[in-house]
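The form predicted alone is given below as one chain in structure tokens.
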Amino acid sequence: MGPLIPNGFIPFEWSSIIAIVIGIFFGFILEASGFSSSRKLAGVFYGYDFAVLKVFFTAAITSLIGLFYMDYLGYVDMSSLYVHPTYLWGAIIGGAIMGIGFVTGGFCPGTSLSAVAIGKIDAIVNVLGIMVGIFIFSELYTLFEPLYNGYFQGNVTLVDSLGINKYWFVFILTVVAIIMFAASDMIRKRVKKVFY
């Protein structure tokens, strides 16, 4: 059955309106989670709110064994589903471009447009800051093209890259995500209180 749109259940064109819509649910989501506070997400850095680390962990666990078992079902089949192209540099440098953005501006790019929404000028000046380094990053695209595309490792993913089996890496992934929950929750209560 599944994907619905490569195998024809919803017209290619709805894509684009389908994708508004979730990004209007998932801002809102976030909105009210109280991820449109940079002090509340910026806790995952300094351990007093770990609350960021466990909804989006819970969030790509849950999805994960929920498009293994429909998989399993016969209701999604997972060789049509999209697997993005891997740049090695360009993952690396760009994930340590933005964890430093993160660290220092407290917001993603996806939590600081939601609380550009709500009218927030530390989430605005991010914006700002994130939009100066795109128009950097286009304008010098050919500078930065052998970074850009470099180390090309084609469209894998971490069960291929690991070569193990795919049910053994979820219960694996699952059980990293506990150990992962309850250590965080022991140096939450070792750091002082942070009320915002």
Second form
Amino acid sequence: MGPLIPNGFIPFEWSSIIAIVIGIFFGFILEASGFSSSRKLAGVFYGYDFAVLKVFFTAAITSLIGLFYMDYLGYVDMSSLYVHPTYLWGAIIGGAIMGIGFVTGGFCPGTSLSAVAIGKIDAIVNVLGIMVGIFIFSELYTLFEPLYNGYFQGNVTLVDSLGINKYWFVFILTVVAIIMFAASDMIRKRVKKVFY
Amino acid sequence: MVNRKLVKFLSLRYKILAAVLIVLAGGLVLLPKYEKHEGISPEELLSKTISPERYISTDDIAHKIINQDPSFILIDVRDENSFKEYTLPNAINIPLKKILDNDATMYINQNQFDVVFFSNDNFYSDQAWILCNRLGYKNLHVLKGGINKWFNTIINPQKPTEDMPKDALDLYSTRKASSMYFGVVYPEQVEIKTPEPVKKAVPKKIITVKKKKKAPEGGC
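The form predicted together with its partner chain is what I need now, so please give it after the form predicted alone.
So here's everything in the complex, that chain up top.
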């Protein structure tokens, strides 16, 4: 039966409205879990707070397991889900730039907006920086275009490119994630407590 | 009062959640696997099979060809020899054997044109239709009756007898007109030039007026 919009259970026109509703809840939960604080977000890089790692990995694994069960039971057709296309070098360089921005600014794009909503000045500066970056990219688009549109790998997933059984992949990823959570907890206990 | 049992249980909450995740992920690995149905669902195939849009009549195709309708492509699924012998105008030859080749999918798997399959009857073209539908291609049709019907209706339409309704006569005249478009020549179309009778030079009759012999007039 699912996904609901491509299969016509929900008209396509509703997708923007649903996106706004989901976005409001997403922002609310980001703020509720303390992700509007740049100190908490940057903690993952300095080793005193691993909430970011735990929250996002748990979300990814939960949705992954849930989707695979729904696919197995026939409620969702995984093959008609949108898979983001991979532009290899664009993703690597863009990811590196985004990582540097994350460490220095203390926000990723989503959390910066959620922090702007509660009036944090550093987040406002961060969002202005994002705007300037977008402006520079748009103005120099012709220069960046070969990188932006090049090295196209198709709409591949890790399962496709590694060529392993998808169910084993989910299991291994879950085990790795839980080991990571335990390890990060151990690291946090040894690091001097930071109050923020 | 603090419920000690609950506190003890809740102190383990992260471990319990981690265990739940591992059990669920492990369940995915252990679940019995079954072959998933590929392509379109049987219900969808059935609804396409009984849809009246599946077949296109020879009259419709003739009308489209004559009006130079650009919205469709004709695909001849017969073998190459039959294709060379006779085919419909602008048809592409993709024998049924080669319908799954990469060259063929280029023509069939697209959303711009209606695809019309035809063969001698609609037997092979129906098979091509089913195959391509199972692959999930869109806008597929079959020429009802195939080339045989094309011959019997468009190229060589049966002349209705006089006791048939007017519709039959109208249909006949339409088909006759389209057959003329496809190059059929009718006897009445050809003007039989009756050779003009050569005028023989008729010798002029010379009417000779014979002078009556004047009888001797007597005078008294």
